[in-house]
Amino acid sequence: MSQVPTFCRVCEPACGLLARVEGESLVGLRPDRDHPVSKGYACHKGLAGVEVHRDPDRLDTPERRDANGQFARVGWDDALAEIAARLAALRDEHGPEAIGAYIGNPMAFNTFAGPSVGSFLGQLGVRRVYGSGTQDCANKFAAAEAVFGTSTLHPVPDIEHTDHLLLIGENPRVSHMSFFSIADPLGEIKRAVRRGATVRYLNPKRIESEDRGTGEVIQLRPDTDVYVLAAMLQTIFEEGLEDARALDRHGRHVAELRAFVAAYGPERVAPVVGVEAARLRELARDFATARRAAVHMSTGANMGRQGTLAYWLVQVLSLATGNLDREGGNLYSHGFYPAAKAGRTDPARQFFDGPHGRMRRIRGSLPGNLLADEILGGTPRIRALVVIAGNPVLSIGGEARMREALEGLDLLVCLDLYRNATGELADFALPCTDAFERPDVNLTGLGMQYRPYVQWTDAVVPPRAERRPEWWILERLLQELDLKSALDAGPEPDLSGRLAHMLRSRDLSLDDLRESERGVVFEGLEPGRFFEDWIQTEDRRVDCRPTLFLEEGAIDRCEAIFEELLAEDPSALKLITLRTPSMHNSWYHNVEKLKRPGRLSNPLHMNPEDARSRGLAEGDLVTCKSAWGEVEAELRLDDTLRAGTVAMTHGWGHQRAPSMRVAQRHPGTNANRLLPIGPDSFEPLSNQAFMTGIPISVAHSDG
């Protein structure tokens, strides 16, 4: 039995794992306890890695689906031969815009994947492109665009030297921390609050990570971050705490920042939040009198109707307070290239006038909760789907009508581990590699290392049966379409030119990275370098209010919101997501090691008081009913939940993906069928979904 040494591609820290390796099997992963970043640390999700890798349940072989929707094996040069084919003649009719692509979350965390993907995707003609990230966190790229010039700059809080830490929309106890790679962020803000540190957390949820020497949680109301960052700006400037010096020197616009600002006073804000003025003023005054303070916001900020605004403030506060580009508030990480460069873009020259009114792109890809209307009734409307690690039928909202579109189809071809409730509908399901049968560098994280470092890590074992990984069935395809390929050269192509030029900045080669068992490592967290090297705007100045969101309405659309919440029945019920340690949005929900008692389904968790008020109690059946849709589901009293708001977890509803066994006895509720779908679902700063905050009802079930 051999130990070797890779790292895991579940988020973003890729911790270090020691896989043990019998023959060529896979048979366990542990924590690496000599890597030099997570130093032993590893989250239970990254070891069942090895239960996806041995699960009986993958797809192993190219499967093609007959006319009574069944399954059946097919060589891989018969199956390629024919979606090549079938390609072909849609685009031949029907021009590229007939076909469009989906791109799943795992592709991020697979380096050799993404170039072919591009190179698939450019010489067929596909422009039609969708993908999780604008059900993710696609406002974090439109609002760096904005304010600092490219879509890949994000400073991150240096939570070892920082006096007053403010964590907004996040869960680190169970869900790490999305755009701040950190291998174990709990222990590193214990250590902080040990030393002094206050922290606090923004959440509707009383959340795990409130706990004994980590934190206070302010419980707001859901969707209403963008208006507390307002209000603690108005603070700052109306009582003067503002680094006047530091916006002097690196803002620009702050005369509109401030005229924005001031409509949002806490006193006029707090009906509305769901905080008393006076508390928004101490948070304010806490953060701007702080020696060094820290800001960071996450997905349950990400994905409300105002995600852009709420993370441009967020940069904003960190400027306004003289505490971006300083030690022990928030710094870029460079790591071993520098992405910010890679990322610079002209934010306004993305959006054009499409059939749906102002549209845009976000780093290539459109609206995601547009994609089942472009195949039901597109101008052109999409014919044929590729489909690439993803899971849209339970990512996106509106599950039945995204079946709808899938169903209508002329071609559907998934590429996925598994043939899960997506596959279940393709016309072929293509089996990939695993995150351990595959050579990777842990590249995701660029840019947003708390401790910068680089790996590499070859396959750990071959690939099981007949699985191939993404790039090789991309590249296959451009051959059978007469297109250049990757594999022109040769059954081994070298993929690595884009990584050794990445490499080359920090003079670095593959052969040094290779040697380096455990990868490399750089300086840490460095102040006194953003303004010069990092940001991309042409004046060097972060831009403290863009012209682009009042041209795009995004400002107007703010008051509108507000107006709306203002007017709010105050008894209404509003949803949130809730992020638990057992899952990962559709992934794991087949590792029956997951399966655990109370971690069966996924229940509606309510307030008590909430309940009380409509007669319900524990494990009642009930109907939640919004304005897109219904779910049943078991409900689960959680006294942590602000009242006013329930919670449920996204990523089940595996009823209908009976190639997932265990997935599929223990199904659970999709909970984006209660999500807004189509045109005005979503934000046209980012094309981000509107996926939290959702007002919904609550009853009995009938019967």
Ligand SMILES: Nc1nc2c(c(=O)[nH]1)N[C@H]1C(S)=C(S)[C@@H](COP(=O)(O)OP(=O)(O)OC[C@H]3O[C@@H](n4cnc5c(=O)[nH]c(N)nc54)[C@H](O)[C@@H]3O)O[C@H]1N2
Second form
Amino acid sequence: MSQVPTFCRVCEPACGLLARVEGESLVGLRPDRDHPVSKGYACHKGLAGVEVHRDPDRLDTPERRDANGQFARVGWDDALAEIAARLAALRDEHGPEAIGAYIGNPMAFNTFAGPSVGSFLGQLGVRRVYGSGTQDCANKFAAAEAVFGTSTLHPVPDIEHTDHLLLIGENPRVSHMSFFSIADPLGEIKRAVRRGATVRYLNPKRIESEDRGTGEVIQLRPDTDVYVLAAMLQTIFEEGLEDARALDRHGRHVAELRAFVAAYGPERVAPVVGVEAARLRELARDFATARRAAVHMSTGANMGRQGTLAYWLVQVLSLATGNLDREGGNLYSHGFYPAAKAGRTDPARQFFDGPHGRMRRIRGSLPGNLLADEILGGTPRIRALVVIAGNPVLSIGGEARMREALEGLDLLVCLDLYRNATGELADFALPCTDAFERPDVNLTGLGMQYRPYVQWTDAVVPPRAERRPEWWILERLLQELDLKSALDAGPEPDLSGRLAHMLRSRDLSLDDLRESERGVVFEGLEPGRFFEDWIQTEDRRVDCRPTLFLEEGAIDRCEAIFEELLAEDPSALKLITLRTPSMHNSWYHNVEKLKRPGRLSNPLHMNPEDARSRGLAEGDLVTCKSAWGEVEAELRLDDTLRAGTVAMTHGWGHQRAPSMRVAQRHPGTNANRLLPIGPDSFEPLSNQAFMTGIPISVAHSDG
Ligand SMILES: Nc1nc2c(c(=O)[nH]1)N[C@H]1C(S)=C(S)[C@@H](COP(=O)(O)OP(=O)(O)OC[C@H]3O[C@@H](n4cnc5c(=O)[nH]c(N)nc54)[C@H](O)[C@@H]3O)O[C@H]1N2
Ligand SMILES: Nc1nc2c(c(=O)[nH]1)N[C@H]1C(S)=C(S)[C@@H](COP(=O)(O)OP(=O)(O)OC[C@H]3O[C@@H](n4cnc5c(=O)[nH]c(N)nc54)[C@H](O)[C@@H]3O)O[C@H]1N2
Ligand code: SF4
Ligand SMILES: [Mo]
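Moving from the form predicted on its own to the form predicted in complex with the ligand:
Below: every chain and molecule of the assembly, starting with the one above.
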């Protein structure tokens, strides 16, 4: 038996793992105590990776669906030849616009697949590309482009040195941060509190309580973050708490920023955000007067209707208080490669007149919420879809419409570990290798790692059965299509060219990296280079009120949404997101070990006050209705939720995924049936889907 160091590929910290290998079998995983960065931290989800690896329900051979909807095993050569022939026929008859692709979240943790995806889509001429990014972070790309001139510049909180940390719309205990790669974030937060730092969360749900030593939660109404941030900035300007020198030296359009926030003083926004004006002022003062303050925002705010504006104001708050590029404030994580430059773009150039009016691509992606529309009635319509490591049936809003769309395709091909709910509708389900069956490098967190390092892992074990890496599948398809393929050079092409190039910027070679068993660690975060080297705007200034926001109508929309929220019935219920510790989006549902009592489904969480006023009690079967759909769920009383807010975990609803037997036994409910889909269901600035703060009504199922 041997112990092989590797790292997790499930979420951003990429925690070091030790794989126990017997012969050619992976038999166990444990946290790697000798890992220089994660130092023995790993969560039980990461450790359950071995269950995913050995799951008897995994896709092990290519499968083809027949006319009766039955899946049968098919050889790789036959499958690839038929897929290529059908793609080529569709392209020749209808043009490459008839082919679309959806790239799911796990592809972000799969370094060597990336270039082959690019080559496949590029050579086939596929431009109708969708992905999970418009469900979780597209607003951050859009805002960073507008404010810093590059989609890849996201200064992270200097958690070890800060005196004040404001965390907006995130749950570090459960989700381990996003766009901020740090192992054991809760441990870091506790250490900061013990040092005397103030930690605050803006969240409709009381995710932490002060007596745990992890900070205090300010419970705002969902989908109102932009107004809280504007009120903080307005207070800071009104009370002269800004760092005028920092704004003067590094800001552009500061007067326009002042004018924007002037409309959203604490007294005006209080009834909309549900936080008292005095409390908003205190939030602002405490942030501005802390010696060093840091801020971070995540999906809870991303998924609102104005995630781009919220993230803009987060950056401006940091600059206006002199905390951008300051120790203990927010710093850019350089790591081993200057990724900040890679995302340099001119946002104005990405807009085009499309079938749904003015549209744009965000880092290549169209709005996922339009995928179903583009299949059902696009001009031209999408007739073939390749889904790589995704599950749009459960992860995007509006299941019924997505199903109808996918069922109407001429060709659906899914590359996955499982035949998931989307795969059930596929013509071909192709089995992929998992993280332990492929070499990899932890590039995901580049530019966002708190303790920057780069690590290589070989495949820990050879692929089981007929599983294949995504790159191989795509390159073989390219061969079948008579296009240029990496496999033209032989069966084991070198896929590390780009990585080798990146490493050279630090005088490292691939061999150096391979030889360093647990990676190469770089210097920590340092202030001093942000405004010279990392920011990518022409004048190297932070755009404090991007003209684009005005021109694209986002500033007016902000006021229109404010008026709408103000006029709303305050007792109306809003649905928010709710991740749980043992589940990962839709794809850990087949791990028996994680399906413990109390976690066998995804109830609707409701504040006891809201339940009482509706005559509802714990355990009741309730019907939830939105303007877009309806679901039935069990009621769970939850006093950590702000009244008026209900929450439900996404990724459930495996009734129609029979090959995932554990998941189907405990199917739960697809909360996304309640979510909007189609035009007007995403932020035009960023394509980010609206996934939180969704108005719903809840009543007894029998009443
Ligand atoms: N209501 C609501 N909806 C949400 C969210 C929410 O908070 N609320 N969150 C959203 C977020 S943040 C995201 S990122 C999206 C996720 O959306 P998706 O990426 O579409 O969905 P996942 O459920 O993550 O499914 C990933 C699929 O990839 C497969 N997979 C895992 N590893 C690999 C691999 O190495 N190779 C291949 N080929 N396949 C692999 C899994 O088996 C699974 O079927 O969902 C979004 N949906
Ligand atoms: N265990 C587990 N870990 C995960 C995942 C998982 O599914 N399970 N998914 C991974 C993925 S793909 C991602 S993108 C990351 C996401 O990581 P996070 O962004 O930390 O995601 P969540 O844990 O959903 O936290 C979002 C928080 O926002 C709050 N919220 C909801 N609406 C609003 C709002 O309008 N305003 C504010 N201020 N807060 C709001 C919710 O109550 C919730 O606590 O997690 C990753 N890690
Ligand atoms: S925190 Fe994320 S990266 Fe670390 S072990 Fe858990 S799932 Fe893996
Ligand atoms: Mo995500």
